[in-house]
Amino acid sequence: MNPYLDEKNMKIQKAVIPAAGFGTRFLPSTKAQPKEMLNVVDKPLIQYSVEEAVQSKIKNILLISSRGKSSMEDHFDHSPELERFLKEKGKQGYLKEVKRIGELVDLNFIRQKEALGLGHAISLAQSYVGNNPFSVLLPDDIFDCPTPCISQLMDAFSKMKASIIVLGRVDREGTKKYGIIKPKQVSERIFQVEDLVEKPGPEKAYSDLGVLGRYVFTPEIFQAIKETKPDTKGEIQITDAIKHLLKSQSVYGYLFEGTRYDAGNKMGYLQATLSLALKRPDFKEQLKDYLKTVKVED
């Protein structure tokens, strides 16, 4: 347990969503629009993370963006002209949804002026979260879970009272894409992190437990980020900062229940779109019928 925390500041009330990247894996689509605004079924990628936080009863969110991404702010703002147009045309369903998005949560925005890594982006939230634990949701990841993924993590945090990260089982290729932990099992789904390494590959991986895009951090992560050296690209990686944090306090991992889609790459994006559409009553049967007609050429 973290000796710096007490019961008074255990509740997670704020979330940080880093969304400042260039989206290079989706070029040319992201040349003039944020990757986070690409549609998955019928809503932008960023909305899935915001709604997950809201469903987990988090009422304050800081979205870290960068130049050219003001459309994310516009999306979560009220649009009087559009609302008036929809009302006049009698499009009540669309009007209700547009109003709902504008009233989802108290959203704040800050810009990361240089692409200095995920660790650096999270450090920009220090004055926003203060001396309190907080959650981080990476919008590349869509979690389809019976209980929202970040809510699962918050429940585990309340038990362990220490920084905790979401884990998932990965294959050999996954060890090249994600941070991998050296685990010490605590319970069925909770593991103490003894060490971790960023994208080690199958030969050097400690386990098959990969670090995915959800975190709950104690405020000491900010000092760990400050003391973390940039990598060869000049970026501060959050995996390296967590590794540094291990020198002063325990960190845990939680093996989440549900399905996760890596919508930050093209194949994962397609998988998320198809899978989530097939769960929708308004798309399911038509999409199933269409897929039966698709001929795949060798």
Ligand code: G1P
The other form holds:
Amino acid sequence: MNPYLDEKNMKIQKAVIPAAGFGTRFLPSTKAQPKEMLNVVDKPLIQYSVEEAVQSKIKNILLISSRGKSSMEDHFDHSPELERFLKEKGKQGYLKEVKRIGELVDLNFIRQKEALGLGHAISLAQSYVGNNPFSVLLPDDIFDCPTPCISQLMDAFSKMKASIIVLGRVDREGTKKYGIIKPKQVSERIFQVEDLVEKPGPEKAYSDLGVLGRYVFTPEIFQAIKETKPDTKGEIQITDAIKHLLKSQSVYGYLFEGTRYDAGNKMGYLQATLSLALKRPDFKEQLKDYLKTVKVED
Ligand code: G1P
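Same protein, different state: after the form predicted alone, show the form predicted together with this ligand.
Then the entire complex follows, led off by the chain already shown.
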């Protein structure tokens, strides 16, 4: 347990959303627009994470952005011309939604100037979060859960009083896509992390418990990131920083309750779009009917 984490600074008030990558898995769509602004059903990918944090009562969000991604800032800002236009045309529904997005949350932005990895991106949040525990949401992951995923993780954090990451069961392919932990089970959903490896592949994977894109960190993660060496691609991985943190603090994993879509690759993105649209009352019946008519050629 972390000695300074007394009850009064256990509350997670800030979230960090790293959104600085090139989106190479989505090229060519992401050549001139941020991956995070791609539409999923009827809103951009980034809005899912922001809304999840807001639903979890997080009041302050720092978005780690990069060059060419200012449309993310515009999306969460007020848009007086558009609002005036919608008002004049009597489009009340759109007007309400556009205004709501502009008022969602106190959003701050910082830029990662070079693509030096997820660990480096998170380190840029240090002065924003200060000496407090904080949450991280990777926007590639869309969670559809009875209780928002980051809220479940924050509850688990308040029990364990140590850094904690969201886990999901992965298949063979998943061991090549996610960080994988060596677990020691603590309770039904909580595991102590004994070790973890970034994308080890099936031969070297310790288990089928993969790291998904939600974390709560104690502030000591910043020192751990500073002491973490870049990988062979020159990037500082958050997984390696967590491994380093393990030398001085316990870290836990939490098996979340709900469904998660990996919208960070083309296939996962299609699955997310289809599954989430099928849950929407305004699309469900029409989409079901349409799917029945689709002929799949071999
Ligand atoms: C990142 C992390 C990885 C984690 C994954 C979750 O990988 O480095 O450990 O399992 O997010 O989505 P990325 O998707 O950025 O390659």
